[in-house]
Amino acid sequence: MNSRWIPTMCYQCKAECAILARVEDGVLKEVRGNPRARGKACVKGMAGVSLEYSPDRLTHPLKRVGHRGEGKFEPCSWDEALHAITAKLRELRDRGEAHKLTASFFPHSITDPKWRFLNAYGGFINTALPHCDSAKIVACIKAMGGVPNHHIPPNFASVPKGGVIILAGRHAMGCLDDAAVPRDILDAKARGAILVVIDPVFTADAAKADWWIPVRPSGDTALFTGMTHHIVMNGLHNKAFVENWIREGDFEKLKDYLADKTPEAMSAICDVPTRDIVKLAEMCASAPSVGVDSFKGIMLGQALDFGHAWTNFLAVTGNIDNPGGQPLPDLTPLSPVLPAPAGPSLAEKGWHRTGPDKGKFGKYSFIMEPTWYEAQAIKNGDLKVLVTAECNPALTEMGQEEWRKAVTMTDEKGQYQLEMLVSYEIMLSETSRYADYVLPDKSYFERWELLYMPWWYNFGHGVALRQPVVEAPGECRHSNEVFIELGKRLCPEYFAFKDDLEYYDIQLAGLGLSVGKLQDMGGLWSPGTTGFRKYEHGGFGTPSKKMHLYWEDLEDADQALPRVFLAPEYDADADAFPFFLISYRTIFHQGSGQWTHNNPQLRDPVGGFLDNPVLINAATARRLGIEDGAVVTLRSRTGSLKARAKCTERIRPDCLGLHHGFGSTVGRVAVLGGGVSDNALIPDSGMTLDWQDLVGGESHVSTRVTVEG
């Protein structure tokens, strides 16, 4: 028997934890965390074995033979599929509409070959990333000049005794965060750190917290602004940091702005008692460190205001790039693959910003293409070819019904307005049912990838290698291999390397490495330290080299300083729909559908999470005559659905909670499980542009609803 443990990287969710895979005679048997990389394996990661050998795996390319959405396909060859895709892309480019291609995928690395292809061809990357934490990224860029990235959480392993950890809408112990994060938070608590959870739902994090603050949804901005007021107006701020590292004049502008934003005034908005705002402010002001982490709970329009308020709070308390505070990312010196394609200008092409506010969005265009404008762009004729990989917008994007309608819309000649839809998947999904071509992807146990994100929690400030541990079934090809092939056909000047391995070798040359050498090193490279207070050596990345608290370029948008009112989706329709619908997460599922929702271990009715009951506060349920387990109807301005009620004290009385991502109906396990999709209730973002954050690119993933027994 040949059995060995092979280091690689998980991809059961976006966290991409470092793991070890045990392979016995060529068969994957077991997964565990890689201790050399501080890795941990969660229940999703360990269930990856079931995903690998699912009988629903796609093994051959498929071509649509019915109407979109019918899910009728016949097998076709790779040659036929690639010829058809190449021909369509060549036609699109020849008519001057290359920018009407978008590929929707999760970028595992900022050097991902798919991204290179889009830049070379002239299309856009479209990712779910912006609705997760775009506001945080934009806030970091504008305030600190920091390099954007997905997570950028506090370095929990460095929190000192007495340090304060604030999780604001961050379900670190119950969703797609790095599996190492809960361990590091609990270790910090064991050292004497204080954990504060700010969330309308009593989460798994709250159960471990020293203090749970059930804030009103979207009240975070007011809460942090109220704390900042108390700290600044009472002289509790970090005077050395303010004097040395905040741009001249900004602190005075902040003080003027804060004048009427007292804890009492902010309490009326966030529904946190004034005494608690003051208590938390004073706790943070006297602590050796404060770190704030958030993005899942602030997925709402105008979230940039929260990112700004939180950044200001950390600045005046001096918690920037210190142990336990807000880290600044650093860059690993990879080599560029030359010639480097520049890519199209989002500001010039900007098809994604649709509707009456398109001009405003164009001015403040974000760094990436948000997914949620696909439906509107198709309707407008601004999106003609869509390629999806490792994502499932037909189920997991707000306004899912609008997306499904849009991809089936036809013109006066009966032709689909979206001229081609290609889906890469390891198994069929809701999205692939609408595809013209479905291409069988390799799983993360079967492919090469060089992972490089400057501040990823597990492998940040370094690079990590995902490597094949087992053979792929049938004719599966990784999407990166196919994009490189398309690049060689359509823009060969940018794809003058042999394959993905040679592409990674070129990048690794900057570190004196190659794929082979990195493999010999266990698949991980890091300088060994993240460093702290890096700004002391050359300043911040801003024009002044200091922190910018006041953003004059956003004066026109009234966002030079944070707006403290609730996001518009929480005020709209309040009379007709009295409850806030918010999402909660569990450790069992990520949000993209099939990987976890079609996994028998994760949908097991005893050990997994079978469906997503709607959480209703017990007192609210009694008032409405709703019993635990009863089937209730939820209605919003755009839809309705029936769900099982779970009466609990673990949610605010004015809120209802649904686990995001459920409702899958494709796959042998998925069809057996229950659950509903919250996106059936949430309006498509293109329909409610006035609710959007012009700058942060943030979309709303919650809405107002009513509930009927």
Contents of the next structure:
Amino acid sequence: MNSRWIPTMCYQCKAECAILARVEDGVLKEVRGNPRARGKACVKGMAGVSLEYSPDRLTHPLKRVGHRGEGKFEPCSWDEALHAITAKLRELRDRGEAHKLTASFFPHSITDPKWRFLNAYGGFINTALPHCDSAKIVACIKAMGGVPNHHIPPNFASVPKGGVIILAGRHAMGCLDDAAVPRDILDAKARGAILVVIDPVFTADAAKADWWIPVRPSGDTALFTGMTHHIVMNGLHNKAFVENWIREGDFEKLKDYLADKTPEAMSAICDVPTRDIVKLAEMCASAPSVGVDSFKGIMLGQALDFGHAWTNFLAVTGNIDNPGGQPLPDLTPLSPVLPAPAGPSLAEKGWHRTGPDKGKFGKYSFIMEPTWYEAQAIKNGDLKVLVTAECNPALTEMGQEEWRKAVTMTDEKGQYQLEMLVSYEIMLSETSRYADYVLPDKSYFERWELLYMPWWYNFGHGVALRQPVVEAPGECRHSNEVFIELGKRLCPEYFAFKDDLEYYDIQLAGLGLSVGKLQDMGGLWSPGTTGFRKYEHGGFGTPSKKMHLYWEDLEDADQALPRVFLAPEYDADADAFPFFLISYRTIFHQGSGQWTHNNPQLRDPVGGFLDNPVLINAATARRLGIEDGAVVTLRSRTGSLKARAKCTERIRPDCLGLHHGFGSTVGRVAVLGGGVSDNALIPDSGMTLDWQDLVGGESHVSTRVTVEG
Amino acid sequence: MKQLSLAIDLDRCIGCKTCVAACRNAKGLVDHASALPGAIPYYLRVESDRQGVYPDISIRSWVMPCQHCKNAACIKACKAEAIVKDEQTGIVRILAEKCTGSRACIEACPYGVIQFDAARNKAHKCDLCWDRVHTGQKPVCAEVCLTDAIRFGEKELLKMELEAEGKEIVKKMSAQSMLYFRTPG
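Could you please show the structure of the form predicted together with its partner chain, as a counterpart to the form predicted on its own just displayed?
Every component of the complex follows; first up is the chain already shown.
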């Protein structure tokens, strides 16, 4: 028996942890965390073995034969599929509309060849992550001049005794950043750190917290601003940091702004008692460190305001790039692959992609477009070819119903307004049902990828190699290989390298490495250090080299300083829809749906999360006469669905909770049913954008609903 | 009798079920081509309880493997003498070659941890990774635990270790050979 552990990188979720895969006679058997990279893999990662050998794996290309949405296909050859895609893209470019191509995928890394193809051809990337951390990233860029990749959680391994860890609307024990996070948080706690969880839902993190604060949804901006008021007005701020590292004049502007943002005033907004705001503020001001991990604010839109309140709070308490505070990213010196394509100008070509609201997007500041643009752009005639990979907009993104409508819209001649939809899949999904061509992708156990992040949770900055550990079935080809092939056909001057391996070799030359050398080293390279207070050498990346608390470029949008009121969807329809539906997550399922929803181990009641009950506070349920396990109807202004009620003490009485982006019905396991998608209830996205965070690139994920037994 | 044991930290278990999936893979309990939710064998499961009402609540989780009981009911129930408690390790094992598939052990086990393989007509369960511990390795669940909430070792040594650290062994949960502990206060 030939059995060995091979280092590679997980991709059961966006965290991409370093793992070891045990392969026995060519068959994948087990997964572990890689001990050379802080060494943990979570339950999703373990269940990747079931994904690899799912009978639902696609093994050859498919061509649509029915209408979009019917899911009727016939097999076709790669030659035929690639010929059709190349011809369509050539035609699009020849008529001056290359920017009407969007590829929707998760950018693992700036080394991703898909990104290069889009820049060379002139199309756009869509992250498929509008509900994620983009506003926080924008806040980081605006306040500190850093360009983080992903959302950069605190370095939990560095939190000192007495340091405060705040998880605000963040399910850190769901391993969203790295599977080492739960262990590192508990280790920090064991050495005397204080864990505070701010969330309307009592999460797995809250179960380990010293203090759970069940804040009102979207009240976190007010909560942090109230704390900042108390700290600044009472002289509890970090004076050395404020004097040396905040841009001249900004602290005074902040003080003026804070004048009426007292803990009392903020308490009325966020529904956290004044004494608790003061207590938490004083705890943070006197702690050796404070790290705040958040997602997009507490479940609602208007997330850039939270991001701004967050950076202001960290600045006045001096918790920037200190042990236990907010890390700043660092750069790994990879070599560019020349000539480097510039990419289309978002300002020139991009704004018009937002339909009737395009005029509002002048301040739009995130570099990648969220999924909900797609429906708008298709209706507008501004999106003509859509390629999806590793995402599932028909199910797991806000505005899913609008997306489904838009991709099936026809013109007066009966032609689809979206001229081509290509879906790369390792198994069929809701999205692929709408595709003209479905291409069989390789799983993460079968492909090469060079992963590069400016800051990586588990070992500081560096690069990591994903390598094939088993053979791909049938005719599977990785989407990156296919995009390189398309690049060779359509823009060969930018694809003058042999294949993905040679492309990565060129980039690795900057480190004196190659794919082969990196493989020999165990697939991981890092300078071995994270580094603290890096701003002391050369300042911040802002024009002033200091932190910017006041954002003058957003004066017109009235967001030069954070707006503290609740997000607009909190108050909308409050009379007709008395409850607030918020999304939450578990460790068992990732956002894009199919790989975990259609995985028998992760849907197993003993090993995972079977269905998606609606969480309802036990007292609320009693008042409404709803019994545990009863099927209830949830209704919003745009949709309704039925779900099993889970009566619990774990949620605010005025809220209901659903696991986000659930409800897949495609695939051998998923077809058994159980679970609903909250996106069916969330209005606005892709329709009017009225509630969107137009300057931060966020989409809201919550809405008001009724519940009936 | 010498007894190998797991010590489960109630302060660290987050109920993530990573141990369940890793155990299933390691023991070959999943037929990936046909497995369906609710029908996959398992050698350990996660349990939890809640105290209090909103907003003053606490929840704790723990794993429940075979307890490798001192006087195991499954051993007494098995007429085929297919279940033995190993003197060297204290591990309770089901000897597949002797198992007649009577299911008496499943009825007798107070912890509900014994599985039945209908295709082979055999009972099977956690053997504390018998093959691994004989080569100096930890059981898979202890190795993979996401939060390092599962310790492995000789029961008496684990008890001494916990005592030295000031931990409280929750005796109500530790009637058999597994230990459950927490930090007092």
